[in-house]
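One chain comes next, on its own, written as structure tokens: the form predicted alone.
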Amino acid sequence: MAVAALLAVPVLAQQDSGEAEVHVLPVQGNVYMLVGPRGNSAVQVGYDGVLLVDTQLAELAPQIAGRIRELAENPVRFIIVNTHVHADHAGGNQALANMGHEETGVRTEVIAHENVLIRMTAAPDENVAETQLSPEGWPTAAYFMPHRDIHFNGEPIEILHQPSAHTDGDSLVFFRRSDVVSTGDIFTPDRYPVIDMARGGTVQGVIDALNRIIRIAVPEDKQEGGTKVIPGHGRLCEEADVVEYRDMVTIIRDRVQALIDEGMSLEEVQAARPSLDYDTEYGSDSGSWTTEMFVESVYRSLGE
């Protein structure tokens, strides 16, 4: 597997959204999960307005706007938070920001880590296809510190930068009163994590971010209930699901490291199948992110 194939992953992930619908799932508190064909969003609604975490693909914007209108009538304010730069999570920025402005009369605030803004506004690179949006879709409130917090709809909300995880611009969004964490693509329980090395991702950064989610989450009883976790893709989860996923990534990292220490090449590591016992749950032999690509990203991440 060539490195160029790893760089192309986010581009492939933008395709084939099809005609599937966006569905609304109540989570808890005043937070809802929007389940789309290529990813998830979180929506918080209340007397201040609407806060949307991730806008999904551009072609889904009309559906997402419709679902938001069903949840919130006459919003006063509209805020968008991008967990990272990929188009399956930020592609609808422009359309939904414009919708928020038209319906509230107030400019939509788009919050993201500064690395997201840097990548969105960078000159095109033939080797790395960035999410290209017009200025209306760029972050208007980029933060550069380890975290940013806001108070919206009567709830403290923490936006937490997770360096060098899925990308170098990942954010976790923690709704403290509702007790919900939106993770973006740091946590994707239906597949192996995408480690986007072209945009600063590392396997250790993913593990560190998963550990942070686990520190935030508090189960209600016997590791069930309590904090809800909205992943970038896949089903609604709780802390135990994140623990299982963290353990999987950590074990595969350690196996690959041991094989590297034995002097094995990438091809030899892939042939050893260090993820074999997890492949039935998380792996894939086709699509935009295969098991082989995941193992390669772990190998190269550890090598660097």
Second form
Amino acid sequence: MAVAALLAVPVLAQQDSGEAEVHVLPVQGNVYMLVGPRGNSAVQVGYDGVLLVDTQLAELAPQIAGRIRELAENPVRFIIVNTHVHADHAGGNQALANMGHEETGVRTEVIAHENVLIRMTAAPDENVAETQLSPEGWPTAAYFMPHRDIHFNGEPIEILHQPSAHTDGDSLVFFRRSDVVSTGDIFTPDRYPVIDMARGGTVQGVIDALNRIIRIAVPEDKQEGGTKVIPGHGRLCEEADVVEYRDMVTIIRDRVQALIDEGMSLEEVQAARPSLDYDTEYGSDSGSWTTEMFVESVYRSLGE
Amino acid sequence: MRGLNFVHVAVGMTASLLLPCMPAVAQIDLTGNWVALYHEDAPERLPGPALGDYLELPINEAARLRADSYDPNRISAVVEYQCRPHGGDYSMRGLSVPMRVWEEIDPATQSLVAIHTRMAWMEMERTIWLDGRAHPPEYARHTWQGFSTGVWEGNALVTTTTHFKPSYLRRNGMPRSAEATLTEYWIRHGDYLTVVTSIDDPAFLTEPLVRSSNWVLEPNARIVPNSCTPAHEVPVPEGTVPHYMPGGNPFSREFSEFFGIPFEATRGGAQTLYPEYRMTMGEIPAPPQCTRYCNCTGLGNCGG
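Switch over from the form predicted alone to the form predicted in complex with its partner chain, please.
First the chain shown before, then all remaining chains and molecules of the complex.
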């Protein structure tokens, strides 16, 4: 029952898109944050065109397209990068890829790690919530090495695969000149990290990914300013915010591991409330990702 | 009305009619260099609070566990902690003197746009906007000093600050969340300034934490640059986060035992703030001899 709940996460993430408002927040350099009701995107604009990191829910595509048109008139090329497979980040692929094609006359390139493509194209599995998209929304440029670099709108962009974190196909997108990192759901400062074990996610992978973001980010002065971090959900952040979050996940991992070492069952670990001091900031008793589900995912990924 | 003639009344009425049409001006002059007085809670504010000292804090169990888990070695092991300034709430409380206050005047209208403050330690600067602007949306960047607006209420400047980065209520690991709101009352009495602060934190406080701090005008006070460059001090594996397991902090009772205060009282909580709580404590024998912070009231006499 509990495992089934963990597997249902992406489906629930597609529901309740609420008020279909998408806000634009200038970040720095050429990069903007598009804040939707169920997640964030990053968009970089310039003379080469538009690069969009994550397309959000399918039903938000018209609003996303409208915000992009406000930022970029007559784009030459359109590129989409998916940080991972879930529908609240890749659901708009088809509509926005089509929009890019229509407005530029050039086929939209959709970049993602190959595990995203594999998940999208896999035969439906009744035990795993669906993340399949129609072929028009599939990545057209899946990468399989640890990273892919492109140069677009006058700046180098690093697309960095982070294995076995939120899923097995996570990418960080680092805009080197603008000094902005888009993290997808590896970093979500308004909630506990979703560890999608059915798609290869692990708590250690999340911690490794957060440490990588900290390594990339450089504050300007007094641990503030400098590199900006666009999370998959939640407010615009910087390195110090990621450090707080990394500390939280690390400490809860250590506590759960200690309880496992004492021979405790999952129910006993949950009853011990190893995340008690973080629940008021990150936890939830309802919704698509509860505190109980988070602790269970930590327990199970440490036990495997 | 005795002593008031027609002219006085007429002038008063005219002034009342004109005031709403005039640009907002400061009701009192807060500008100048101020030095904090540490006659209240000096040991906590100057040399620093002991681990396990949660006295007078209306905290919940999440805050208590978070502070119990705090290992001060984190400051050495996690390089990103080294150059953090205080949060905008604690900067009014901790060792951060002197403080410079200056006004920003609109040259065209001569109205007061903002009041700025700068403290010496970690070069902490705040802007308190007085031009009626709104606070940013929640998804905007949070900072150490937060985003402040102010209004005049009689002769007091009342400020509201949001958008903090996560920080501390007390610098012994007692957390304050990014959701906190700080309300301040700046009241000047001649050469003395009283700032009453009230912190609402839904994550860690069960009722507002109210504190007052006093400052004295010191025109000759100098604020010098205070740069800080983080550097690794101890060789530790990447991602190391020192912390104590729940129930495993060897220092949690040290403060209670040294000062002869019942352990339960040192654990904080709203009930411990009020005089009635004293009635529940029974007879408390005084420690035989004061050996630490016996005359601690200022920068020069808190060494013991």
